[in-house]
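The chain below stands alone, shown as structure tokens; this is the form predicted on its own.
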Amino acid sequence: MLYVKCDQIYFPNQIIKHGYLEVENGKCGRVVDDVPLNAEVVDYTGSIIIPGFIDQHIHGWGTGSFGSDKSIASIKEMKKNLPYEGVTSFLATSGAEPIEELIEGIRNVSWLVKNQKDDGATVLGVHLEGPFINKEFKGMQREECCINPNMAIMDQLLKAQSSPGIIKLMTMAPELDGAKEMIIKCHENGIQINIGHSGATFECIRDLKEYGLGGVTHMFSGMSGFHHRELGVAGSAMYFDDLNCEFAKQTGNTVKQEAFAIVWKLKNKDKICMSTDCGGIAQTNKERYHYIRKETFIPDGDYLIIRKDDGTETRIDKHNYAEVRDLELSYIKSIRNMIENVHPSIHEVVKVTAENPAKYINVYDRKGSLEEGKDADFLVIDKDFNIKVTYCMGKPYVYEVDYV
């Protein structure tokens, strides 16, 4: 039994305890005033534990990617790095991609739920990010790969799956021919239904939210906006006090900081969920250019070139978590923008974080707080929210050097 001590750990319902909260095999115990004689105990005295943040909509991180190689070692790598980013669990995500490569993913995803240990960020299981998109709403993703909902097709991802419950999450347009059975056997098979890529009406979400339509992806970008003759994805999002916001990392730039902020103002904090949309820039394995920060990533054997807009380059070598790491906003250094632009509450931060994704994705009865018998994840921060060590299912992950 470990025991860590600390004066302010943060609970559901606005609720901080102090004391000592038991770990034991993975699992959260008690907090208790006192310990046993020659118990283990460390001591975060003047910090805050809250607990680890649920990333429901990431691609890659750091040294590891599923959108460029889904293989069980990529996504390892994943598992590794994303502790030191407050991450403790998360969403491999695809894209809109060849169905044999969604095929893989998931079959390689499958197979980690069952066979990880203690090994960094528990990766939960799936979210396809397509291939039920709308093309004219693509971005950045695979043309050639958005297509119409097609239930064999559809059969054919869930039964990739070594058990149900693998594929937790898919982005889809509800405009497209065929989304209403889509939306149905879906809702049926446990996935949640997010309206993503998408120039779907108000009146067809409206009509088709029931069935199971129940948030959106990266609020405001790849979808149709508001206007007050027609409030397509975003304005819908806003309007529907049951539908929830995903919103993708804040570096202002994709959404600026006052967008947020009106949301943040309009919905229930219930109904707000945080993600990073990371890609794992340096793991591309074709060249890409990123239209918004005017940069083209070209994959060299062990590094990654980029060349601006300007022509000039840098190269990077894209195995060494040091160089590849700031490619690329991370979740904690994201959450410490939200902070500085709408200044929530720590409870707050902790619902967007940790509470509402683990409840939307159904894993609370697991993640998402420090309840006993939960798992053990939580961060250890200041009170500027810098990262002093993440514990996943128990076991400390530190960073090597000073994390600013």
Second form
Number of protein chains: 2
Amino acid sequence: MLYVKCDQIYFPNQIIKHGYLEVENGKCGRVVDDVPLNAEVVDYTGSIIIPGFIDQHIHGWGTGSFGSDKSIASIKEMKKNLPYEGVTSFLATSGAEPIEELIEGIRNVSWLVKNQKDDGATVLGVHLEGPFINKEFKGMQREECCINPNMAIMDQLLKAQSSPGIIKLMTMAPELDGAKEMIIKCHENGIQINIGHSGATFECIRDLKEYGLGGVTHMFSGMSGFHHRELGVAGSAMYFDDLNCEFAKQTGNTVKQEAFAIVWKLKNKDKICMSTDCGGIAQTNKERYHYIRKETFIPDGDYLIIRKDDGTETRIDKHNYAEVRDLELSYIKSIRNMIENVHPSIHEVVKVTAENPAKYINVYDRKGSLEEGKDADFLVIDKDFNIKVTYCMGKPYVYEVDYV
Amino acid sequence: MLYVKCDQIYFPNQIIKHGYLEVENGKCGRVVDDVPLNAEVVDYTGSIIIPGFIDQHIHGWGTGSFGSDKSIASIKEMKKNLPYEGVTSFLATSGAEPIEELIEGIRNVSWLVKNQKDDGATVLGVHLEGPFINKEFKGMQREECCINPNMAIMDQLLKAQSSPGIIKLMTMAPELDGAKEMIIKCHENGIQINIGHSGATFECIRDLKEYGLGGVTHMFSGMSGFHHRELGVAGSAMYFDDLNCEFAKQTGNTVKQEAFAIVWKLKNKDKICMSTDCGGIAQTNKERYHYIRKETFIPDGDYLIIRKDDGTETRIDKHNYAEVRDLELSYIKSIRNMIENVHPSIHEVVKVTAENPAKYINVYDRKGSLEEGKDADFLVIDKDFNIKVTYCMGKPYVYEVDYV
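Swap state to the form predicted in complex with a further copy of the same chain from the form predicted on its own:
Full assembly next; the chain just shown is listed first.
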């Protein structure tokens, strides 16, 4: 038994002050006021404990990319490095990709879900961001892989799971032919549905919502925008109280901070989930232009060449986390931006980073809060949201000596 | 002294039940529990008393149109018939029109403000919806009359007032050259500023707001729309808590009810003003196509020909209120639509129809609530918002025998 001492521990309905959180066999125990003689204590006096972040939308991170490489090794790289960014569990997220690649990905995630050890963040399952999405709103997705809902293909994807519940979330466009049947089928199989890469009208969403449209993927991006005579996907997500808004990382580039602030004010805080939508961009297997960084990423064996618009190039080791880490905005940095923009309470941060996604993708029985018996996934932070240490299933992860 | 008996009287911070509202010399007195022997009592037991509606944006109504005819007679027609729709005071509203016509309108409103008798709704002053608006967002406005802010012209308009304070509100586009100076000048002259017929960016509004941008004209219409990377006028009005949103009548045609509902949820109820933006369309002096009704309105002397798209025509007497009354949606009907859509409390209805506009256009010292000493402008309504009688300056107006 380990006793974790800190100033405050955040639970969904209370904050416990100056206690010791019991941790045993990767699970949270009680919070106690005192510890037995000779107990193993780690002392984080001055710090706060909150549940670890859950990223329901992440294609890749740092030295691993499920988006570019569906191998077990690639997913393991994501697991290994995500704790340093505050992420203690995640959904390996695909795009619209060839069906055989999706099947391979689902199989490998299935294997990892069953066989994960003390090796970083928990991979909870798969988020299929496609293939049943609308070409016209494809964004960075592969157009040739955007297809109409197809039951035979869905059956193949479902069968690729070693057991039900590996596919936890699917992004789809409800305006496509066959969407209603697909929504019903997904719900029968315990799959949550996000509207995304979609040009759906308000009426379409209103009519299909009752069959199981839970929310939207990367709010505002890749969807029909709000107009006062046709609300589109964005306006529907703003209008319907029960639709969840997933936000991708808070750079202020893809979605202005003020637009985020409007939704923050409008929605119940139970209906917002933060995510990163990171790609593990260093692992790209083809040349890609990053329109926000204004740089071209060129794969070169074990290296990545980054060419700026002015022609200057740098070359980095794509397997070296220290070199690739800052190519994308991490979960914790995104949250710090959010904190600066909308000044949430810590409880609100906990909701949108842990509690809500855990409920949304149906893992709240073991993730998303620190009640007795749940997984010991938590962050030890200071008041400025610097992460001192991340615990995944009771095991601590610290990135070098610096705060993250 | 008249004693008005009813079940409930709405004051800004309280509801008085089962009292008698004293009315004398056109002013509200106290609310008393009992009346003297032989007192003159009107008994509206079963009814509710709320302040009369204030329409800050109305070009014309029924048999009168300041928009089409700036004469005193035309404004008097508006005054005469507006009480039947619940409106007890209003701003005669111009569009972007030739300067000499605006001057004539300001002069005639000046005269009426000083000389109004017991002749219906109070004309409070002028709302200039132009001329300093953006051609690109002209909507139904006359393009040739949309001009950049011009101090010499503004001086002419100010001088046309018989005394300061006749022009109470001006709609302008803050992105036009010279806007900042115009905003400052207007505020020095006690004129509230609405952003409208404008393509202003978020940054433009953010930077000029402190000089005196109070809110927006007909929210969503005639303005740059909301986008998550460029919030435009609509997004700025949604984002900035202190910008007032004026909504034109709630038909659901120009602004979907769900779009209204989003703003209703987002904004503090102190920052919404309802209005009609009605035109007194029967008085049009040139052929006009009404794109919502899908009818062409053709003036023909004392008559108006209404030609449907299928060619069928009806001919009505444009001076007969009963015939022209239903050509546009009235204030009270608009409010009933709003009630159906967003289910406000009666207090909220009172805020957005009376209290807020009175404060916004700076007449709250005498209008917008029923405190002792203020003008006796009130509506006697039933619980379904049927108007039994409208009092303007203590004088009752009832339209025939039917409820409005």
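Rigid core (definition): largest C-alpha set, two forms, superposition within 1.5 Å. From a predicted model like this one, the values you see are computed outputs, not experimental measurements. Numbering follows the first chain given and starts at 1.
Peer 1: Once both forms sit on the same rigid core, is the C-alpha displacement of residue 395 at or above 2 Å between these two forms?
Peer 2: It does not reach a 2 Å shift.
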